[in-house]
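In the block that follows, a single chain appears as structure tokens, in the form predicted alone.
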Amino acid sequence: MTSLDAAGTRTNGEDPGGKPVTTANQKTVVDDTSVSALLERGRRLATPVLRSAVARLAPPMDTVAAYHFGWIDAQGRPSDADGGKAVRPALALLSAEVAGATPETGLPGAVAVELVHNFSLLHDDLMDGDEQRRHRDTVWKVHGPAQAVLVGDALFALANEILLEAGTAEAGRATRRLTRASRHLIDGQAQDISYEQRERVTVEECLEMEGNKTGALLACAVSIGAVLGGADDRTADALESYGYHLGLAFQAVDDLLGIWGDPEATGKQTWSDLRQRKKSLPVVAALASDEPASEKLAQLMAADAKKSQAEFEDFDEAEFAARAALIEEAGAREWTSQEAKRQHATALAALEPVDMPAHVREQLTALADFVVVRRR
């Protein structure tokens, strides 16, 4: 069977098993007790902050904040519904120990980053015309497309409140990570909404807009509660390239879901990116390869850019499977899960110069395992 390796080309490879997370001479294992505990304190300790943070706002965008973080449901009620994973939180408080501080040191980058990633699912999900997530209506759904915008505006603004509150040289130097972050996930979206409206889109330019929309964040993330506390630039910015090939490996995985992921998992619809006609990493690798099956998807694929979104959504369930069955069989699964394995391996490699304590070194290593074996 034939894939694609990272600049387009042939390479061999196994056929795609369903589990993109293992090969024959490369087993990742992921100690779940460790990775559960770390995104677990994450979790505790941002939270207080972040509500805490979402109360400034006014009404009723606090109240429709609240509805997003799943702290309330649609009527007002409490709620526990899922929040999320909670990465980003655990990272920032993880790297602030890198630099021998006490994890408490790195929350307010940890909010931060929170507060810049839920802005952007926020408007995301708004210009994407996504009705789920976390297993429930999205914002704009519920609350209508104005306040989404809004309180993603408004929670963009307190991340940098939150971070220059401090008032130290620290804190400065943090949030200009953060707003440069803030911009290339901008250009991401940007790219990856301007990709729709294209035929072909090259799997540079893909993992280019990727790495823009999902890496960046995330090397803030790791980066930032290290600056907090007190790491020179070198350190951040090795830590920060560890953070954004961590983001193209998550994305890989996100875009594997995206297609072939559990709605029960997930909490999208079946073959959710390609209702969305998303040219996501498997997609454009598809339209790379120079398998048969690679002509058949493209031949589609320029049909349904004629089609009007509402006549697209009228597919049933057997077209969107077939358009998924030829990216598979164009090679572009495989070498999507190889592609979050090689982004795994160059995210880890880029921390062996860092100077850290040997636990601080083992749980990014078990955080990095569980963003390429995730199933949500």
The other form holds:
There are 2 protein chains.
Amino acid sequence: MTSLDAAGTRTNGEDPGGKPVTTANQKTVVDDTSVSALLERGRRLATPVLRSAVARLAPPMDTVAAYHFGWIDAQGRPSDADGGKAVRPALALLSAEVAGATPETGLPGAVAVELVHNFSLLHDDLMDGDEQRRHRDTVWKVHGPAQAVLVGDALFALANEILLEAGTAEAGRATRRLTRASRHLIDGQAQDISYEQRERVTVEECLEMEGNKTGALLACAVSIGAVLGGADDRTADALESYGYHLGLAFQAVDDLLGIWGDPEATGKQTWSDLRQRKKSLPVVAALASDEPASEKLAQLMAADAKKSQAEFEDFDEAEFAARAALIEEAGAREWTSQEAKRQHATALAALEPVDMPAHVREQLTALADFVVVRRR
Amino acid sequence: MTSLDAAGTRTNGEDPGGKPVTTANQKTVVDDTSVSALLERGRRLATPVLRSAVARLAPPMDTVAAYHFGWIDAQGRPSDADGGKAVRPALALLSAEVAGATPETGLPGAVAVELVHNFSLLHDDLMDGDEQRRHRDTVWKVHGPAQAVLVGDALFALANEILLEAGTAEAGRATRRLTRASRHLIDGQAQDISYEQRERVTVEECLEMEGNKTGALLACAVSIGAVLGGADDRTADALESYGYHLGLAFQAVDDLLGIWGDPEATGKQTWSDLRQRKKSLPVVAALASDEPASEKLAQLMAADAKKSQAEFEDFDEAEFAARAALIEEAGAREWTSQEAKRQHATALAALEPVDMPAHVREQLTALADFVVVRRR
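Show the other one: the form predicted together with a further copy of the same chain, since we just had the form predicted alone.
The next block holds the full complex; its first chain is the one shown before.
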């Protein structure tokens, strides 16, 4: 985990895990330029294809989708809103290079994965009643629930359409992997919803849910380009394993940011996940710990559960800060930070047996590092 | 249209088009036994595969889906509710026989098409706010909107999963057709929603919407088995054409039943589509007609449009009867009935150039006849 630790240096000593992550002996730096360039290439190549795919939708779905992607505002005027990090398309293009193919070979996969990701965002925001995403009103809030359902469906169908258009055996194999990932995504959302209604969720259940919601599609992104480029199933499976654990590392960091993230950077409220009473990894890990703080947290949460959401959100900042402090006292902030590092290491280990060009391996490594040290 | 007309005899002289459809010279009878046997075979072969597919879903989605299909009631007790006519699976199995394959060859296609159909029902009922389907509360009404979104998504993903599992080139081609049909289905729902908000819809727009909502998936059902059985694209396209026009015939009859259907048979309220202010084919055809009744209807509808849905539904029966009478006076009940017959004839004409076993052709013909004379 040399590079991960060193990456901590870059973020000036504190990561969301709350501990300085640099040790004096570890000096490698994350190749930030390389990651930016990779994400930029993903956006540059995938966006035009994504836009022309979305333009196939019957009105008003094309407009609603364009709003969701940040290409227009709520009034239909051209806009250049933050469309997300676009990690998935970048991974899909790099994935093609693993198989020795051009990045462009992975393009239908990049677009398909991005479409499935956005289908799930549209539906999840509606199901969860989330009103904001990327500093903007969500689709159901602006265009109504029916359009959120409909445009989500359309993006999902479009993903398979784009991928199958080549009509090759590779496209068929890629579609099977995408379909499997989509089912995991849906399973994960089902688990997320049902866990919210339960008093206790185990750490294992939480990890399974996060693996489904985040790991499965990243796994697909990082294997789909290789499959389109003719890689065998063994290579594709190893890449999936990298992507899956990368997803779990990503989600662990997300869960840390959801509690201790800087609102300026994340675009979310302070203590965002606590306000939503999310049973995220730090919360379930805290409840599972043997520390005295765990019992105190459980008591507070049992009382919280009796409150209405509105009542709960009206809490004083200090109330949320107290809960966050208990989670940290129970050791769960540190545990989650370590968990991110463990998943990061497992991801990189999965790449080892895969034969690939050196520059591709470097970039996959840099991307894994980036995911773990990001602040938004 | 010999057999269609004769089929009218079977329904005792009046079809929902309101005119006796028998002429003295046309005596062929619809082979009712054959259609029942075909639908029964579809259900018998497809249901176990459908059930085991649905059992793959993570809880509680498996239970919600089982409720939707009528296998359990709202309390989770085993049930044997009406699961619909299951025309699509029956067509998919027959479709395999067109290509000289066994009906079982079409089974993954039958199940996939039925899953897509039910995905669209789950989401459409939610978007349209429909509280009843097949005499039972809809899924969103029983299990909440989030489950309706989620289980719909899961059935959609499952459809592609089931179809792609064989891993053959035929499975890939079949999935492309299914994906195209799914996109049409979604386009049709988008049109349906947007037409509801408009004052005027042309007959052409209405037919396009109905072709998307009903034609496209029937087209897929009747070609998917043949594709899985190795048929070439020309054969599959001809079968799609039969299915598409069969769908338009089906929908024209549905629109007649939506106004003049017998509530006992259809399970819907009297004047069901008028109560919902649906711009169905008889309504748009009446508004497009030159008859004086057309103008009167337009005036009533303009006044109706200013009323709230609750106010409107509280109308006296006589108010709806008056609107139905104006539609009939404008010639639109007869026109829609004739349109069903035209689509029926076009469907059968599409089959002519396709080489297939005689008993398969007979059954496709009998099915087309059944669709047009049905009373529910």
